[in-house]
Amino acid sequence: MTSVLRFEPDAEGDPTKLAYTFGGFEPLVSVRPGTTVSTWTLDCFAGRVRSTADLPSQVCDPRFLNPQTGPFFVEGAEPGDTLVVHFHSITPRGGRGVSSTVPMFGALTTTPFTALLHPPLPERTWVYEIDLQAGVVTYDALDSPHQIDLPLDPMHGTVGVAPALGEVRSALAPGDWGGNMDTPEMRAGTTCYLGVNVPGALFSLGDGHARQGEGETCGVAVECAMDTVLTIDLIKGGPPTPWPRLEDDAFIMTTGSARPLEDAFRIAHTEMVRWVAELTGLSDMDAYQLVSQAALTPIAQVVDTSYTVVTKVEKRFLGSPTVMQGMHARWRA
């Protein structure tokens, strides 16, 4: 019988007091696999950007973004294992999601990675009304009186287990051990795999978007607190699983983080192929073939630290294979 864990963040006082990075933070509770957890998360700016008045600069301290609910010790878990996280539900916590334009961060502006002589471009913050009922999030413009009802599609931004070598990594970067790799794959009826670099793993996750576009071209999705519903379950031992790797009931999907975006794209197509060997039998040369004709490749952020890039393979085209001991099979079920 599977166990249910209700666990309830220390947010609400002193958001200071949530882990912000990934590694370095003791954990706050201990998970046995097979455990289905019931939590929430804040938002990327701890709740602190609630109206168009609120500019992400005057209001939040840029020490403390990005809180993450967790960590979360999975007993059992050792290096060389692979963290198995299924997402239930993920359901806006309150009617309101925000976004905003940050000076020197996104895709279409001056930033300390891509250097200008040009200012930033203007601080704006945007409030999208949620309603679940109907299932959108209304865009509403600034400068003009013009509204537009968007898809709800909710996700969680960083999902993410702590580092290998003793590395401390902020929530705000992505790389091998997940963290903020914003796709919008990241949602309910998707299960993430995670390759354990510390015992316990350390799991934790937030930064719940109401709805974003791939890319992410602005920096900033439609930020909001989450109630999340997920499984943790663990696969021990078997191939390594290098980098994050996710799956839905079509599709299966590797991720690259990187600079330049090329070498993101390199990274989720080299696991790609490696893994449609493993699971067709194929040489790494036919499989290499059939992803290059097969494989979709969804652009998640080029916004972060480094950028993050999805390949997805459909599943029938592979003859339906047992993926990760059936793990997302079970959990789905």
Second form
Number of protein chains: 4
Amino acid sequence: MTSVLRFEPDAEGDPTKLAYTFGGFEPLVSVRPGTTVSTWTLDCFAGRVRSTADLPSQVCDPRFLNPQTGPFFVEGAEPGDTLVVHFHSITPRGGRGVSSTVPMFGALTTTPFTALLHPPLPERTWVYEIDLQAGVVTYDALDSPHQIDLPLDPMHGTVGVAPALGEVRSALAPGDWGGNMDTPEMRAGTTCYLGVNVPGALFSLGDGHARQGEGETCGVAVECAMDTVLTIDLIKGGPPTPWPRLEDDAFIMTTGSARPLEDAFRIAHTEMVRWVAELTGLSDMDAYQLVSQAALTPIAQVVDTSYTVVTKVEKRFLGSPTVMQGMHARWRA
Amino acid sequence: MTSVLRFEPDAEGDPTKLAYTFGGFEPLVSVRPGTTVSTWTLDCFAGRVRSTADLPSQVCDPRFLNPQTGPFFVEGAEPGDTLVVHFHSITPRGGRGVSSTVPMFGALTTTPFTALLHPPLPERTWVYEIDLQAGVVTYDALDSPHQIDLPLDPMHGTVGVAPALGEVRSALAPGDWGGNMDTPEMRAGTTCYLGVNVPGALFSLGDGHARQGEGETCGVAVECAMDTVLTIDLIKGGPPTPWPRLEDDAFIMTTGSARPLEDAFRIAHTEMVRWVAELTGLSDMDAYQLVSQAALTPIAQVVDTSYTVVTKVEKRFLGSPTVMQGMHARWRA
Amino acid sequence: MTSVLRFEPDAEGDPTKLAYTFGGFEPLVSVRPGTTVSTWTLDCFAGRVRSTADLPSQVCDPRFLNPQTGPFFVEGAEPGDTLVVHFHSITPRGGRGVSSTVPMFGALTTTPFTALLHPPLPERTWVYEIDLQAGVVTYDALDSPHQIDLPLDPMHGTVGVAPALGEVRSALAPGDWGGNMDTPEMRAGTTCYLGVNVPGALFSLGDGHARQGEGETCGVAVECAMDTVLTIDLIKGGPPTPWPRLEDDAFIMTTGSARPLEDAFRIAHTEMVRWVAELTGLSDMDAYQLVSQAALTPIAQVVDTSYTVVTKVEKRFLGSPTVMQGMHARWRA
Amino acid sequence: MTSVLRFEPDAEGDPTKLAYTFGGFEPLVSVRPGTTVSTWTLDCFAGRVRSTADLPSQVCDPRFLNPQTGPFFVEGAEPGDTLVVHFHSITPRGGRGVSSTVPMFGALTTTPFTALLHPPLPERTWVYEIDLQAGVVTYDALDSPHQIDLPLDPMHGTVGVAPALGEVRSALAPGDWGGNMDTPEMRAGTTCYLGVNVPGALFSLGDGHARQGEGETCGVAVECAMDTVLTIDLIKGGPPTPWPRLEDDAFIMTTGSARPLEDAFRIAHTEMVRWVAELTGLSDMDAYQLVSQAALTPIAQVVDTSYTVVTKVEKRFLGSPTVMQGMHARWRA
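Provide the structure of the form predicted together with another copy of the chain, given the form predicted on its own shown above.
Let us now look at the entire complex, which starts with that chain.
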């Protein structure tokens, strides 16, 4: 990593200078495959929720939620290629993160889609102190004096490219273009693979979380601005990447984002069965059997416009094959 | 209806001159509220499926499916207004309609979302003769000599405006902007109400069906080009229209489009409960009770990217109130 | 119908003398196939909700909800046979029906399964006057002076046999044994077909509704005790009846009960495709196509432990074939 | 653990001597709370699938699938109490386990509920060698020479009591009575808590898995007979246990079993929010927030009649409170 491109989003004070959709924004910078980028991202509230007195519905403009840094134009990327994004580091920018309940949003409340006759749950904001040295974020209850240290585990909730079919999708939505997948697996040391739908791929990222539970139950993680160093690379041609995939030192991972949640599961698992078959030479039925006994399947989130499931298989169970032309190993080194 | 605007889509032979998304296309024509428009639409295959030998996956380009006539810029339309579209006539343009099974598409097959390990079902195309005089479409079985006359009941599968939040959505998708709702209720004599999300509303329509079963089970109705006469009008301000609504001489109707299908039901029914409360002065709980005993609830489709449910209540059960400022009565006359 | 068996349930005053499950109760009476039975059923509250002051959670014992009249042992019925139930008449016993909202029950509220953090919606009871002569039930709002006449349309919400695999299922549940399907199609003039799972079938019925909206949105219809005359008949052997089917003068109908609601749709539609193929000799793909254009698909209910969808196809579209050995025609005459 | 009750199921050679439902069978033995039991269970195929040539649909009787050891009558157990089951050891009985694909069963195939028009996937059987010393099970591909060692991780797929409301449920079904939850968390060292619905609880267990992937994707784990030592204890009264809960040295866990899968998630997470509030004194909204950041949420299975989700929170994040009167700590010691 001898040279690093610094990309400074023109974001302080002017939320209209950031991207709020995947697709629909002109690229701000062009990068050659293999470029390492140092940049930063705003939190999902564009920094407007700062204290327990700040309620999202009062301080945020719904048109400017979940701002993304980018889009990056990746030189040479064409539909059918696979974009490679390796995260070297993801570091909370400030000493604090925030979370909140948001009216009609979350897994355990009536929403615009699971539309019921209940009034919304209460809107509340929690502030977490972040201690980078100790590696903890501190939960501070609102209604009683409890404080609890939870492990710091920074990640990006939103990582994606422009969608296919000319669509432009809100940064609040996840799908086959990536987007708001909200999986804790998107941490430093992980490589993300995304199918390219448009020339240049138009990659963006945002929605940093100091940590997040699996399911992101109330809809909001420990949100914070992030300093992030990542490498953007490209695999030309090859088997397509229909849904986002991840790889870390131990696991290959597939994702599916859909409703109902079992469809997200089905996507992630059919993707894994086919990927395992491709990596090992197993027949589809043999791969189906192996995945059935070997997979870990954490739920990522059940709160966004589609729900996300992750499926993980240890690479050692597959004979530690070369995955995606060795991209993870190369950039991890 | 003394003056009628003729709008001729520049479509013959050049599918790139039509719109394939809601949002994302510049308006082609500007209309004042209250304008009656005479126009026509291509079928969902852009006319490329013409005989039982034409299979969609072979003759169609997936980027150019479900072409829309429009967008129409409606003068004075602003976010929060309600667009009014009354259908005076919807008439099949040619003497034939087509249907087909499409690989990985439909309610009774594995799809990219309900992702299973089965190979696709067979791809087949059926051709229907349309007899406008007799009011029938003739089903002609492929594997045996059966012919069956079904009632002609022309409708538009796709009617919508540009979505909110800067999104651009494929004409294959339904949602709160309308789009590919595929309900047989969108027939001549019906008025459709759509919430406006962007200046000018950017209204388009397409996807004519000579008839369609409820559920659109195989994913494709009796598809044909249509000659359509409609009035485009506008309600400024007033209560918002969060999801598309319809009205005919007997019924008010709400729609919901979501997955799973029960969420589509919940949307349509909460919308109906609130609309009935607003029209009658009933409390929400009283309206909930009345809708529970009075509603008809046909499924529109279970095949598109979201599923659509329609809920209908007879206006006479509500004391025949004035609905949407009397728009249906005015344009029906 | 020269001879009619009168069956008097031993129900007045002692709810423990009725059946609350399908399976799990000894038969009370044995009938020969072809027997016409005159009987009556209690309402779903066992008659305990009588005025707007009676709230189900206060006056009902949850162990004694939805009492069934039966079980009837049908002589000669064996697993694999099809039970035939033709409804000659279904008549409200009293001059009044009741409905209510029940805490944590209904389509537009948090429930024990769609478990959210909201407190329950208010519990309220509505009383409907029933005028058999005029053929109306009168809705009477609680919070304002509205009265609305709705058409009387009596039906049985619960009709079924003992389940397979030794299961005993609550009368609140629907499934492939029938049970609490809550479809308005179960009215006088309709014939219901049920697959037999145990010797004698063990048929029961209950849950009379003076009328019900499609979806049964709040979870409770216009509930009343019913005087019912039905014929119980049997088809030995033949193609199995995996899910309950119905037939009236114009339509054949299939049902599916499952969650999510699209699975109920898929069951009902695959059943219809296969039944149409069997009745007409069409290939499966031809039948799939025909059903796609011909089906009506009303939602029955989205409130019970599984949700129910009905699919209807007009018999004239199928060449008016002989259905189920002509059972409907025979008993309708 | 000074005295251990040996319970020998009368199972060899006579599958009708075992239980195939929860509820519906007379108790075989009565135990006092605090009794440690040593027993064994047959595999889900009742031992009839022994080689790759044995296909379940050919060698098994569908009425005798998933045999359970029990029921145990727990002295003094009354509705509202909580049954405690601590697993001391779960050890594969033989040197081999089997898995298979079963027609119309599994997460990635058409099923009787997700009913599509596809023919079933191929039925195949895999045999796994089990090496207790090495702690591995060996996957042996059918269509190529791959062999892969996977960690041995024995568990019981089915653990439960008689259901409420007089229901009798197949041992293939999971629900609030426990049953076929198929979670790998049900391993030695774990304590399971089950709400009691009938006098004596009527506890049974079975369906041993040498290991299982999360999701149990093809529907069948590495199935084997098990030697199991467990303690059965009882908590009289106290807060109810509406859904099965688990506890190990590090985590408390809740389960939900429902369709669609998001409802299983909602059950598990509302249960966890309320349990965390009860254990810590946090308000419901504070507990909702904490669970949102702290929970792990593995999918257990997406193949049975309802789907199961598990939610886990580390006890140290809650201040290591006394859980369920210290039952886990007592029996773990």
